[in-house]
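What follows is a single chain, given as structure tokens, in the form predicted alone.
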Amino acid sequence: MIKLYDFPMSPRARKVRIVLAEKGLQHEKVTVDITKGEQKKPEFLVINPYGKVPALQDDGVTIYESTIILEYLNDQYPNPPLLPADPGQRARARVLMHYADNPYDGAFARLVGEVLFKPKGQADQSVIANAKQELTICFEHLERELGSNDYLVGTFSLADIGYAAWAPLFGPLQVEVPTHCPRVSAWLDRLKTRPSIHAAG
């Protein structure tokens, strides 16, 4: 059986949970409490030497790094497919996944560090302001990428998942989609209605 090393509040682990739900894959969850530093314990470092969640084991294969896990699951369990068949669109999906993993994820990670992990009143407001400005740039980019599509590459795919995974933290981090990005707002609302995203928490 698939074993997922998980932390419920981790957006990167949530990405994997979404794919598992989309594909209807039964799995065992092993909670690694990152608030207690369990991801740095020697027994977990054997599984993921980077000391991060998520990690996944499947039939003797161990994978870490969330996006690589997503691609593995899509390759190993191809139905329903979560990447386009067309090579050009498939490449575009991967570019958008890379964008989610870098500027988008990075800006959110800085917000989490300031807003959720620092004692009240000690957050660096300049870091928060810069991160929110970076997110505005990301939302504007996604507005253009969406065009008239319901999802980033036409149908729901791995390209959408990295963005959906952060949505539950918009409220706690006081992130709002700018009013001049209505397609992004509609897309995020659409993603929230998917059973897999609801199931992933």
Ligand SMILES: N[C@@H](CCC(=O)N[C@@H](CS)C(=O)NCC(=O)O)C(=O)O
Contents of the next structure:
Amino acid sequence: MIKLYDFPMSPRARKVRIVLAEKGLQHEKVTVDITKGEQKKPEFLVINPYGKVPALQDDGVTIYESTIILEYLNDQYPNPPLLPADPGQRARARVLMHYADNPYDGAFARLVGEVLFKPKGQADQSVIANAKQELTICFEHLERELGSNDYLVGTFSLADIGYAAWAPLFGPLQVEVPTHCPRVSAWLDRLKTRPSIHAAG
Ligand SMILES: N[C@@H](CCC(=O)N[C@@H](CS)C(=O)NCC(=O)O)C(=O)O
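Please move on to the form predicted together with this ligand, as the form predicted alone is already shown.
Every chain and every other molecule in the complex is listed next, the one we just looked at coming first.
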């Protein structure tokens, strides 16, 4: 049985929950309460030495880093496939996964640090403004990447998941997709209607 070390509010764990739902995989969830520091306990550091969720155990293997977990699940449980078969499109999907994990995730992580983790009134407004500016650049890039497609690489794939996973935090972080990125808005709305994304919480 697949075991997911999870925390409900974690966007990186949400990525894994989306893939588990897309593939209809039975699994056991173990909640690691990161608000209580459980991710830094010695027994969890044996599972993920970085002391972060998610982590996943399956078939005798322990994996951490959400994007590597996604790739593992797609390799081990190929149906439905969540990466294109064509090598060029597959590489493009991975480029977009890398983009989700770097500028996009990085800007959100800074916003979470200021808006959600700092006591009210102590958030650094310049960090917030810079992070929102970086997100605008990300949304503009995604607007170009989407073109007229419904999903980043045509059909739904792992490439979409890293972006969808942060959407529940747009409200609490007061992030809005700029009006000059209508394709991004439509794509995020489309993603919200997928049962897997709904199921992942
Ligand atoms: N690059 C990692 C990041 C994991 C990560 O930062 N997880 C957050 C929750 S979304 C966490 O565990 N934070 C607690 C901590 O850093 O102590 C991944 O994608 O799995």
